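Single chain ahead, by itself, as structure tokens, in the form predicted alone.
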Amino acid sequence: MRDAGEKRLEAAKAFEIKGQVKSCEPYGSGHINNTFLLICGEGEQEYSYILQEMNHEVFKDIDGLMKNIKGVTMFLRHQIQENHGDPDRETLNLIPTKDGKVYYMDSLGNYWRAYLFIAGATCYNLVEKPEDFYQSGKAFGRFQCLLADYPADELTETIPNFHNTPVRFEAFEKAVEEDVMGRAAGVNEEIRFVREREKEMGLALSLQKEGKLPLRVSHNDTKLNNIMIDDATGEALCIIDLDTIMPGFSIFDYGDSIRFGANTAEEDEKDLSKVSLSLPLFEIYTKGFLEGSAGRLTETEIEMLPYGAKMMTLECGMRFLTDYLQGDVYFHTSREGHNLDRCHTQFALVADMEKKWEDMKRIVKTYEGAALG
């Protein structure tokens, strides 16, 4: 059996890289794919690439996934060139295989892809200062701006119904009914919390069917560490981790960022008195997002931003509660009742958003001008 180094070398040599392989070492902190920094040399010249072994247990449709990434990155590259930017640094750039494909399947049936390495930029796991959150908002707003004319309906849905909240609610109700762990009786209050908000869950889909909410290219994993920050300027440079790109709604990408980044507590905080929506962080992200979108969002999308934040938080809490009822089979847990703690945190944040609803709407209204142009 070949060792891991031999497997990586086989994959590296399948791509149109420059020079000879000098090193290929683990890189970054991702948990889904195996990522390596590939250094190649030709005389005194060095070339750097990112080599990734894709997790085909998580992502079953590698063809669809890579078609999405190829289409979106080529479109972004063109848009960045049109805006006189640097397309080698401001978007991911796929390296083709020697036979012209966008990924390689090795002799063991593993799937690989390669990107140009973006030098002079860093990803951060945590918001260290408010400016980081502003830059995050600006980056994802610009992502929406640059991709506003991309035909989102042509994208493959790599994870079906990922943010289809009514479908998530059906899965929740099924878990309550089946009650395989006998836990439902102990979470009556939490079940009631979800059911009281059922009527709101289908609003985005209804507006889309009415032609009032456009289908967009949705990133679906809008964490800070999926943005490369330029080391020299401190400004957001490039959105990465495009595996979950799918047709969706801009308000849900925005909302998931608020859910995670504007919460004053950790996602699994037991002391719910620490959980609240930070209005200053909500404001600075909203400012960045709407500035970055540069007039490409509709009035309905802007008006629905608070709803996006609330719905992503409610959906996440509902998913934690569903998993708790099913016996903690999806999300990794490290203690008894971990998913229930996570559920409580999300529901507490939803409740706080409802208290601050008028403030959230006012803040969005304040920066609406930047988005409508």
Ligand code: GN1
The other form holds:
Amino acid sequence: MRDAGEKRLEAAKAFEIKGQVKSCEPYGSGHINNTFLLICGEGEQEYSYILQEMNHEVFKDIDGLMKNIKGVTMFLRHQIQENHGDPDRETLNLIPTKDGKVYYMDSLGNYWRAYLFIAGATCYNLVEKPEDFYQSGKAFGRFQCLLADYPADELTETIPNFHNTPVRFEAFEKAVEEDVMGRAAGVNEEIRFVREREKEMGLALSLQKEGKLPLRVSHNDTKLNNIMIDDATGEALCIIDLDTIMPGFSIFDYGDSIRFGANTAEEDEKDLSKVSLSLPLFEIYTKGFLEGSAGRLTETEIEMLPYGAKMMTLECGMRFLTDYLQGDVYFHTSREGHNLDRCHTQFALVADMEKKWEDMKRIVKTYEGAALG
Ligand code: ADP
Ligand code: GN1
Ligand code: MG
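And the form predicted together with the ligand, for comparison with the form predicted alone?
To see the whole picture, the full complex is given below, headed by that same chain.
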């Protein structure tokens, strides 16, 4: 058996890296892929890359996924160049393999990719400065505009029904029924919390069927630690984690950012008294997102933003609970009950949003005028 280090080394050497591998260590706090900071070089000269072992249990069609990422990053690169930006820092840049491919399959059948490492920028798990959150709202709003002209029919749906909340609910009910770990009896209250809100879950899809909510090319995983903030300028620099780019709803891109970034606690906080929806953060992100989307959103989309926030939080909590019931097979966990702790923060946040619902609607209304131009 080879150890993990040797496996990484084999993968690193498959890419067009400069010089010799100096180190390759786990990096970041993503829940899905295995990410490593790869440092290479010759003598004093060093070059840094991100090396990722993709999660092919989660992403079944790696070929389609990598075609999406290549297409989208080339498209963004072109736009950044036209705007005289820095294409090596403002979008992800794939490093090809030595035989010119966009990913590498190792001798054990694992899939790898490499990116230029973006230095001098940070991904945050908690908002430290409200300005960062405003910047990230603007960037995710603008991201949808930039991709508005991207040929959506060329995109592979990397995870079918990714934000189809009713389908997620069915999966949750199946997990409760099968109860493979014998954990359901211990989470009766959490199960009830989900079931009480079932009726609300289909609203976005109904609006879409009625032609009121458009499908857009969206990111679908817009949490704060999927955006890099420039350490020097404080501006949002680069949107990362492009695995789930596919047609989706703008309200869910907005909502997932609120779920993660407007929470006063981290996603896996054990002390639930720390969890709440910060209305000032909600407001500042809303302002940024609506400014960034530059008049592209329809009235219904804007009106539905609070719903997007609530639904992404409920859906995410339900997904953590499902994974807990299934034995923690999807999200990376690093302690006993980790998924259940995450579920608790999400449900506490949903409950707090319900209390602050009228305020959320009022705040969105305040910025509606500016957004519609
Ligand atoms: P996951 O899907 O597991 O969340 P991500 O693609 O988000 O994986 O990467 C995990 C972490 O690695 C990010 O949160 C970020 O800290 C870091 N990261 C990813 N790509 C880069 C990059 N090109 N430059 C610098 N850091 C990166
Ligand atoms: C996962 O990959 P990462 O860590 O950015 C998940 C999201 C969840 C998020 C919860 C492909 O995001 O959908 O909202 O965890 N990504 C996938 O933190 O399932
Ligand atoms: Mg990520």
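Rigid core (definition): largest C-alpha set, two forms, superposition within 1.5 Å. Positions refer to the first chain, counted from 1. The model shown is predicted, which means the values in this text are computed figures rather than measured ones.
- Taking 2 Å as the criterion, residue 26 counts as shifted between these two forms: its C-alpha moves by at least this amount when the rigid core is aligned.
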